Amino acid sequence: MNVEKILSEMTLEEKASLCSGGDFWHTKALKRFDIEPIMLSDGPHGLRKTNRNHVVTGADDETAKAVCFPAACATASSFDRTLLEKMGKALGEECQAEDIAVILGPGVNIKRSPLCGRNFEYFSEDPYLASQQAAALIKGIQSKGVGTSVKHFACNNQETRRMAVSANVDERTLHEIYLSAFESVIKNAKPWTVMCSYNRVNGTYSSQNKYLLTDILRDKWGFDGLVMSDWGAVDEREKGVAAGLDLQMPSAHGKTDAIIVEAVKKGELDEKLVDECARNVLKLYDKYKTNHKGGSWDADEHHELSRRIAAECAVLLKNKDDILPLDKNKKICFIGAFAKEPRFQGGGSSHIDCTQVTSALEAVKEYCDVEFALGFEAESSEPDEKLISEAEDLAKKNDVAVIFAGLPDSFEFEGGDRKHMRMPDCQCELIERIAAVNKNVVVVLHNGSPMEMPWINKAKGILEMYLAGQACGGAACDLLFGKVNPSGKLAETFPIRHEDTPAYIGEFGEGDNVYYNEGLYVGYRWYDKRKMDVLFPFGYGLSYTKFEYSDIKLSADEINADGELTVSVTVKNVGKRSGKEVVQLYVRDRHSSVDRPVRELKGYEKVSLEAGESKKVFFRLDKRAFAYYSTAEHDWVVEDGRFDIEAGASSRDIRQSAFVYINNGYTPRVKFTINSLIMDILAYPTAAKEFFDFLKQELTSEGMDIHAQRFEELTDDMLTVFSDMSVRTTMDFLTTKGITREKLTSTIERLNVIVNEGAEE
């Protein structure tokens, strides 16, 4: 397909109709030059197909069955890129099968707040680990010739007044947490599309955000792609089309690309950005034209691949006396809603219509028969006393109970945030109840999110399930009796308390505007500066093995910034079983001249061990492990100094540790004014004594010779007395006419020269 010709053959007319929807679903079709309209579809971990024209008719057909994979939320705790890649290739197969050119997702927003409702579609309070887990799913999905979105770009990290709320966010914390994970998806993965958000960033909607969408995503990540927008996330159409927003979805009958014909045609919109976005519309088409070859998928092996799939993504949070593998050989019995109807999807756009649900009372049948009681009602608060106390009998009974828990559905969903960290009161009810009449208690949980456990100390095994798919029953089933290993790692911090979390105070704003004036302080970036504890740290995971870390190897002692420093760290099983752990590499700043967090996930790999196997696991850092975004650079800048290399099993279990010193000349711009304090320019020499130099001679000239003499003869008395005041108010002190506003800035900005000599450009 020739793109150029046919743009320039199109009318005005035409290349703005390419600029909007065709129905709530499709593109639009242009007969004339034989462009179809092509298919979006929702996902991120399952496709969710609906009819033609998105009528809702209640109807059995109303969307194509497909399988429904775990959640993004289950996902980044295997930190199993291969996993997540072969995840992306049954989904692409599925949109291969139904006609699907992109399937939109998946989404890398970060977890700025525990109450985000759509935090299960997100992997990460890390930007490092979302984005690594977002580029292998992607890989995946476009391997077999499906494009997908990435989203919702920028700051989407809340669904309360999604559609008005302004993200204020400063340009460091901007790039550092929020920007990251998109910036290395697009460079790395290379996704089809990116959807922009609903919201604003620091005033303006990211639908009409040229900062966001032009000059970062495009001239500075190199992005070539499609930008679409979120479903009804347009304002001005024609301040989009100038920002690079390609196409507008859904549907606007018409209305928008109206708006575009007539200010091209008044001079208020430049013709070539119309033509921009035609272009990318049609280059899309051709992609999907291109690789679009059909299919078939079985849905019996994607179902049992999703079933792998959250076994290896489940968390085993506590495992006192080694209750867990389950003997099944012992009285067990399955207690709450979960475990007969489990809790494995999100609501809203991700919600899939499943091709089979595989329940844990269905799926304990492979191991062993066990009796059942409901315990509470799936939906319900309220402790109901009758079926606690069926509950409670059934546990008096039996050697082992197990409790499935977690969040009810109307707890997360899109479109709503939160009330609160606490489960509903009638599953910890129930819980307190079940420990107080047998001991061996082991709690299943089914959750996007974290939760507040005030029973964490009445049970003796805590298995993290998250919401992970269709056959999370038969997945926990393989974990609790043994079959597979636990390996999960949390892609977050479990906090004691809502309390605690860096979002609490203005956590969602105040009208239409929320403040993130916990700034870099994200999940354990915040946890860590302020040494809180936490209930579970960032990292965090159990096997029913044991691991140790030994040896840790830097390829080199120094390296400039523009070098690659390669890690090696020997990990040993040293249990009696086989089991696979997540080895973490973390990068901690020691001689930083601004602020950085204690530590940073820089690396991790999963490795495979036999019972007393060891394996030495590598790992690659180029100059962004150890860069900050600097505001005065507005990039990414390393300075000189020690970098201290940890190797742990969590953000706060380090077990191996050594450093490498940085020496590439870099000195972070300085920018002094009349307003600098002096105890700023006394902390460059050079530029001390040129300032002093200036003062003794200038106080000279006016025959203030006692004044000269004591800035000769400097003392700690002095400077104590002179280092707190400004450049500015130091003169007005010394009351010389000579030394003018004029001449005073003028010094000053001799003194940046000084100073920045050594400076990268």
The other form holds:
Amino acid sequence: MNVEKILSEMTLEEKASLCSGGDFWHTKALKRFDIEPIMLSDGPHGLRKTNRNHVVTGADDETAKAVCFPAACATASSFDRTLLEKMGKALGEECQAEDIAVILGPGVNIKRSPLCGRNFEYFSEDPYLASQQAAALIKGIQSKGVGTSVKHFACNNQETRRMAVSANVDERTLHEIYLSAFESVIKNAKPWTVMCSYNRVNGTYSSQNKYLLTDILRDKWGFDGLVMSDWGAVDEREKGVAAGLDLQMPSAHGKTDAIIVEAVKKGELDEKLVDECARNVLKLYDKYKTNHKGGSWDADEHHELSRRIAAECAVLLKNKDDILPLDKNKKICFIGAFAKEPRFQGGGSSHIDCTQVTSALEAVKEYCDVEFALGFEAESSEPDEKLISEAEDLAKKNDVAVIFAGLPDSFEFEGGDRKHMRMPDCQCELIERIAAVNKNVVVVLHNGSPMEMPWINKAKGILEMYLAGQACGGAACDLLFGKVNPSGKLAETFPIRHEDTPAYIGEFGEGDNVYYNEGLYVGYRWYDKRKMDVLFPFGYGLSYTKFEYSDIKLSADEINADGELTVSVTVKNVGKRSGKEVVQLYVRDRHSSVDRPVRELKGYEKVSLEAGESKKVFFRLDKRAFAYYSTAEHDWVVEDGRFDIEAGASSRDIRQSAFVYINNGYTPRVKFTINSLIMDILAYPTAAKEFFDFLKQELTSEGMDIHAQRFEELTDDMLTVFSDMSVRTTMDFLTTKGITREKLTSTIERLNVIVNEGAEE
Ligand code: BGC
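How about the form predicted in complex with beta-D-glucopyranose (BGC), since we already have the form predicted alone?
What follows is the entire complex, opening with the chain shown before.
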């Protein structure tokens, strides 16, 4: 299709008409050019194809059956890119069969607070991990000729007042924490589309935020796909066009198309910007036409795949006395509503109409007979004495009691945040009471985000399944009985208490403003900096075997900024059964002119090892692995100095470390003013000499030789007094006639030239 030719033949009205949807899920048709509507559909961990055309009434609701794969909270914990690519391919096949042009996801928003109601749809508190897992998923989906829409760009980190709130975040934090996963995904996986968020970022709605949609996304990162709005996220459409929002979704019934036309006619909007939006819609249409093949898929196969994926994602949190894997010859009972009706997905736009669901109670028949007691009602909080005592009676008769617990649907859903980090009381009480009558308690958890666990010492085993998709029951049994060895690691910290969490104070803001006061210190960056105890750290997860690390090696002792560093470390399975280990690589900046997190994840690999086997694992670290975002340069910079390279089994279990020097020639640019403190100048000996020479000369010329002499000697006492004072104050105090501001300013300028000699422009 010749996009430019069609564009040149279109009227302004036709171009504007392409800038919004035709209905709830489709783009518009343009018969004159044989352009048909194409379908955009949720996402992200399964296909939700619905003909529901009204958000409120749900009229004519009819949804295609699809496989619900594990949600991102789970898939992130797999730390396995290959697995995500496989899942993406399966999603792509289902979309092809259903004529979907773009599946709406994945979501790479950062888990700023564990209470965000949509955390289950997001990957991690760490941008590197989120970007890697999301990129693999996108590559898988798009390899099948179906587009993706990375969402929600940007700073949609809460559901509270999501359509009004402004996420107020400083420039460095914005880039290092909240944009970085988007950036990496856009550069490395080339998603067909990006979806902007509902909220404002630093006061401006994302849907009309030129800084985000054009300056960063297109100009800095080179994105050349289509930007669509989240459903209903558009405020002032003409501002959106000017900012780079190509497509408004869903349909605005022509109202905003007319606004665009009028703005152009009045000379308030450049028609070229409308052309750009229409061009991106046409290019998307063309991509769909070129890649659409239709086809079919096998529901049973995808269900099985979903089971295998779920098993790779689960995290074994506790395994005292090796209670797991279970011995199927023992008497085992299952307790808890989630054994019978698992909680495997979250509420809202990602909710899938599943082909089938397997509960643990059904799946366990593949292994052995178990008895069952309900213990609690899924949606209730109040302990039910009858249900609990039935469960106690059952637990007394059995060798092991496996309790399926977690968070109910009503706790985690799109559009609302959790109010607290607790599990329902009835479940906590059930665990305590069962543990009082049976010392062999295993808790299997179904939840989309961390919870407090006041009962933790009562359970010998804890298996975190997260929201593991429709085949979660089978996966849970495969892990419980040891058919699969757990290999997931936490993609987020489990704090001890909600009060410990980084965003706790002012968490979701006041009115329409939330301030990200914790800055860079989100997730493990916060707990590590404050040396806080946590329930389970980022990157943590047990296995039924054990691994030893040895022999970390770096390809060089010293590199320059363009050089790459190769790191290798040997991992050995020293246990009795095969298993997989996620080797994590953290980088730690030892000398920096700016505050930096203690350590940051910059690489990971999942390795499969037979009992006794060892393998060398390799990582490549490029410039970005050492960089921080400089607000002086408005860009990423790498400073010279020592960096520690740490290989670990979790962020708090570093097994091997080595260090490298970066010799880059980069020193951050310095800008002194007359209000700089003397201590700032003292940090640069050449500048300090120049400054004190000037000072002595001025004092002498004013006849204050005694003072001049004291600056000649510059004792420690003098430095203590003066270093906290500003240049301006020092001058005011010392000189009787005073030095003119101009003279002072030109001296300071000279200092700036001296200190920045050799620094990057
Ligand atoms: C959600 C998006 C979703 C869209 C379409 C919005 O409410 O925020 O994630 O893709 O609806 O269902």
